[in-house]
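Only one chain is given next, in structure tokens, and it is the form predicted alone.
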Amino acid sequence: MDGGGEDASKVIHVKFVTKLDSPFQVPSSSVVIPSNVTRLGLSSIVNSLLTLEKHEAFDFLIDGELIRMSLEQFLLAKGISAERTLEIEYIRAVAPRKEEKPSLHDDWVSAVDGSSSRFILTGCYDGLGRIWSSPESCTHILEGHSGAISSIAFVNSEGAENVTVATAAKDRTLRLFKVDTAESGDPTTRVGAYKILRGHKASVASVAAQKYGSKICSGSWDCTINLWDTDEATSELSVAGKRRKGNNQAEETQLEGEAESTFVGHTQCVSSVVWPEHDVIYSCSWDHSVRRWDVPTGKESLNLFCGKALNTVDVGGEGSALVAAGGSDPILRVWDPRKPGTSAPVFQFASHASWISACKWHKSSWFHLLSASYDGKIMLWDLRTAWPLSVIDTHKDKVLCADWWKGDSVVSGGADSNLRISSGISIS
């Protein structure tokens, strides 16, 4: 059996197994392979056993752990005997199979949201939000901010013609937009905010929407987290200019809202907030901490200290309970708050060469997450190995934001002023 040019002085009996459907299933009989075969060699062997028209890249696991060295080295490191027939599971490699045409903006792309299967949101340093139905189709422009947008989020997006979008910006405000997606056409529809949220005393760094609710939360350079209601019924008419006329739009009422409550505890910029459960918010800060907040009481229920200023936090993985964060060093850290002594991360990934700007868990996997960095790279991770599964380096400058889209794509923005989409990623 060809092992991809490997030295075959020592051999091992193996049986390849998979949960993949046809045509990715090899015969169930065991085969003999070189002991020093690498992942690429294993992939070549499996491809030779399959009858595919196109070569497919695979990853391999033994006892649930990904192989990232030669098979011989792996067995030695794990104390696994090579005398018996080894069972090796193979999965499709987690890597993009296609790069879509980049979507150029007028300035840095600082925010992206891929949580809707129908649209992508981007926020830009030109102060505009944009809604994309495909890489080359910007359907709506969200206008009104006088400063760069730092964060953007869907409040609701699935199963409705009208979607609500929240933006946060360096002009100290948040804005809410109602978008009729059926109205999109040529030229791009420009939309003004139906509600402006004022109350932060410094730039707003992050916005997140309540899961299954109508509220949003925001983190700011004023060290606070504010809670807001997106419902029009809770608003006051704007004092300055109670009615406005948007471009190509009928005259509309513009509302203003005040924060329902404020969470105080961070001592530096609250750089990122997420709202993974109805009554639970997580935040991270330049004060080196990740904190968990109980929404009804506004009380802090967890404080993880990591010793570095943090830029990004996300919650996911097994039981949607793992906390990932990154910031002013190249290390992506993961905590499990369910374990005693949770001050120490349970995983640390250190392959980036600069600060980490974004991290996101995959919504349907216990193991997979991504990170983006000022080194210009996006890395795809699996908790079962310390090495990145794939490195996306299509950006020509700092990567400022990244998210998953449709489960099999990564959307990202950066200082090269591009939205980029890397698609065809198989997560099993």
Contents of the next structure:
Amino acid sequence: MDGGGEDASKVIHVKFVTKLDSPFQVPSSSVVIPSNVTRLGLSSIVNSLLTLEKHEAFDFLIDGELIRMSLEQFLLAKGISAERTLEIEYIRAVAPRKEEKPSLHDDWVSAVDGSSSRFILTGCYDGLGRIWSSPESCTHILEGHSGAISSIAFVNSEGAENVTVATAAKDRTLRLFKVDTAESGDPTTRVGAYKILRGHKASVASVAAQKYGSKICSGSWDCTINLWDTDEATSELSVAGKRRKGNNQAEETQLEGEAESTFVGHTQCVSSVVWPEHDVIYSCSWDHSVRRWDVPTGKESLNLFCGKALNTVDVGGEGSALVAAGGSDPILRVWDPRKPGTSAPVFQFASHASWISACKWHKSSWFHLLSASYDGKIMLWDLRTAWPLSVIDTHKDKVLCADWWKGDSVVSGGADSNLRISSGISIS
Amino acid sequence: MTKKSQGANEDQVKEPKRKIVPLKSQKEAKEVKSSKKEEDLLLDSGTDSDYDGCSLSGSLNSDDFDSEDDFDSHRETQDDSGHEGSDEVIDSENGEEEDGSDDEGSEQREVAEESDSSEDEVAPRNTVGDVPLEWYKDEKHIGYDITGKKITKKEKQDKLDSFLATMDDSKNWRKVYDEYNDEEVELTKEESKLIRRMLKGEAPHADFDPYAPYVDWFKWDDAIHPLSSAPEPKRRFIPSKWEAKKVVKLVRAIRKGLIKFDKPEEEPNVYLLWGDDSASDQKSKHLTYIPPPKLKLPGHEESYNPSLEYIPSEEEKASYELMYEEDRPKFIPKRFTSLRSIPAYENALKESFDRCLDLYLCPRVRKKRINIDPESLKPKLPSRKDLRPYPNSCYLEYKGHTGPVTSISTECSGQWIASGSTDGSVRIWEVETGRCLKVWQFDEAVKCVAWNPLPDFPILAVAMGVDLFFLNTELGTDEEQQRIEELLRLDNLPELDEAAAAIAKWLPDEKYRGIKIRHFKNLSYIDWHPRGDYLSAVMPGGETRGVVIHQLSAHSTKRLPIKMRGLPVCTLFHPNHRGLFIIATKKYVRVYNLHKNGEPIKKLETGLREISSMAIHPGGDNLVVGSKEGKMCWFDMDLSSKPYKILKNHPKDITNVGFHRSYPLFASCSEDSTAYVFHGKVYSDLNENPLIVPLEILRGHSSKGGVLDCKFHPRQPWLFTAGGDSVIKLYCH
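Please supply the corresponding structure for the form predicted in complex with the partner chain (the preceding block corresponds to the form predicted alone).
Next comes the full complex, and the chain you just saw is listed first.
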């Protein structure tokens, strides 16, 4: 291992440590390496230490920061002494290792949801929602919308057989679908909505479901956030008189729902809503703000001003408290609302070249999030470095939506009408 | 020295001191001419006599040497002091004083030696100075010592005690009370002798012989008398007569000016032949003189033997012949082998005549040139950074048209934009994603599209050729859709008056279920009233009937009750004042009040050659006019009918100008494929002028076709530009 150190003028004593399981553990003795190696060099050193059959890419952390330059520069920049034995932690590099086959849609894929580990939900500009059990195998088609679907969400993804799906569309309505996943769906099953939620005066831009409940909220171009109940029984009671024939399917009767409550406060289009906790909704809007709403009272409890029109917001990270949002500029910003007295973002990631259309925190990791942009790229970020961990540029046009799936894959849809799945991302 | 017997009165006390001064001079006088006997007396003042003697003659030298032996020791001390300051050696007083103290004993002499400056021998204890001592009579002190402390008087012995002391002490009579220092001084024997002799009127020193034999110092040689005894002549005492005469003469000469004191400097009779002419400027006294412009100095080509590159070739010479005489070079360089072979210059006379003619006929004017830092002339504008947000970078493009996009219009919520192109299509785009939502295809090139300004009334007006279409975008809610469909159904057309019917005809449009209004001339511009019911249409070919107003709710057309002057270019409804209607013709902008039957209110003189577009500030008092020569005029309509500011930025025609609805921004786009964004802030304070700051040049459209339209996003500080390259771009902040 000191083989590389012959020509280098400086050498550093390092000790590789890891939290990975046995095949990836190196002997805990210190080794001498040249100081000018980069991540790639370190990775090859660890690989040769491990003597694995298959080459494995690693990422390296010193004091909780990812190394993104040569080791020497890194130590100099961080003011770490090179005299003592350095402890370098290594993790498996966060990068997709496999690209699944694209799933072609009829039109632009505008929404995707990967919160269930069994299915992927996609919404499309042709007004149809689709359920994919695996790449290229669409099991259900959710029909009924007369406009493009802008957002789609599982209402209760934990249910065993019956899954409820909410869709928001530009025809100013939201629809709720009940899908029996036990059906094989060999020829793709078409499902109609069991409930139509009317009330928005303009296109609905986003929908989010309560985690362990039956409510959903939606943000719309009419500057409001509406709360809806997905429950069949209560809605029948409340809108019993309003039963109406569906637009297209004359035979089927559809329930209609009205908004339970409306949060007014945003002055422009509410472009994205998330419902991370039972009583808290986060929303972002084109009026340049991210707001937090208290569900029982309907009051806003936080207002972060950004300066740019925002398209997407997500809450996650450390303690599920960090707010990441992106919008009409190429910068992905992360705020920490727990920090008192400041509304300045704590992290800014600026490697994209165009508007950011989606950002999602990883469900289990505190550090990882993804962002999708109109420049056709999806970037995976780690809070511990300002550079993207990896760039997925499989889309040929704008990426309109992206999400994590099963913890190790990224699903994304774009203006090239494809749903793409990049899997094999190892996030410990 | 200042010693006296006790009981003597005060006058006497000072007597000895005073006497010393005459003594000294006396002594000196004697020293000059007196005998060897004095040598003993002179003692330490030997240097003194040395000096004097030398100055007189050298004859005394030998004697001096003799005396030196006797006073060897003394001399040494004297030398010591003398080395320190040679000047003091010749100080006669010094010598005298030391002389006096010499005999008295070593004690006093040492004191004297310590104070080598000699002025004061023993510094008096008291420092009050020469003041009457009776001032201190009643005090307890007699004065102050050198450190400023009071010197207290001694207790006086009463008379009995003093008498008894006199009796007891035989020497008591010698004691003298020094009142000044308040102490008793005992006189020595020598001193008492000295005093006694002086009282007798003799010389104080016993050794002094007043009757010493005369020593004749003069060397008689041949002279009868030792020195001339002639009296001083009188002329030495009276002023000179001839001198006086001379002075009078000079005074007269000065008065007459024959003598000048500050003579001007003589000019050198050599001068710089090729020197600076500024000297001649000084020479001419009058202020208006302007030096003639200098001729160009001869260069290398005028040399008799210039380098070859200066010599024109034969072809060049031939081409000179073909030139007009004015264009022909005045001088053609030639080479000569030697200075000798140069002929006379044939043009010499002519050129000097021309030069004179130039100088004579061309009036010269002095130009005042001021040195100003050009930076200081720049207006103080706020930094661009402080005026954020404004559109500066393009992130989204809306592609789909196949021909140049001539017009765009934003929906009032900012979710959609509509565009019309020369390919005959009208498209609606989703702003957020750049997706084309709807396409209407027509046969003619679309001239202008305009969204209805009402948010719940999504109707698009499209002008092309002679037709105006109202299109249902089907973007509203169901109720809105119903209302729009009803409105767009032409069931019962009201009767139009004849004049209006000749201009426009309302027809149903089957293809897109809208309304088509056929005009008698080609349309160029349409504009919605802010209330969304009226729409003005401009037909430049219509001349006096070139502007009509359609009312959508009534399905009717009205002619303007205005006599048009010139060809109309574009029109505007005033945003706040309902009745005001603004018409731009090619050179003027006129404001009419439609409520008062088209009464003209204002006429703005743009000074432009051809107006192309016009936009009004949402406040309603400020107007921007773009012209086809690339100039843009900002009018403050309350202020004046002349432009408040003329901005000349575009090298080519301005195609459109626009204001932002809420941000203080305005923009212009031009055929040079750029769009300019300006900060245009209008203050509510009427005294404050609008602030106009150029912010950004937006490039990005391909150079062919230019930018044909620009519109601000209604809610964001974003700008849409429609290019001749069939692309619509969105510039974000």
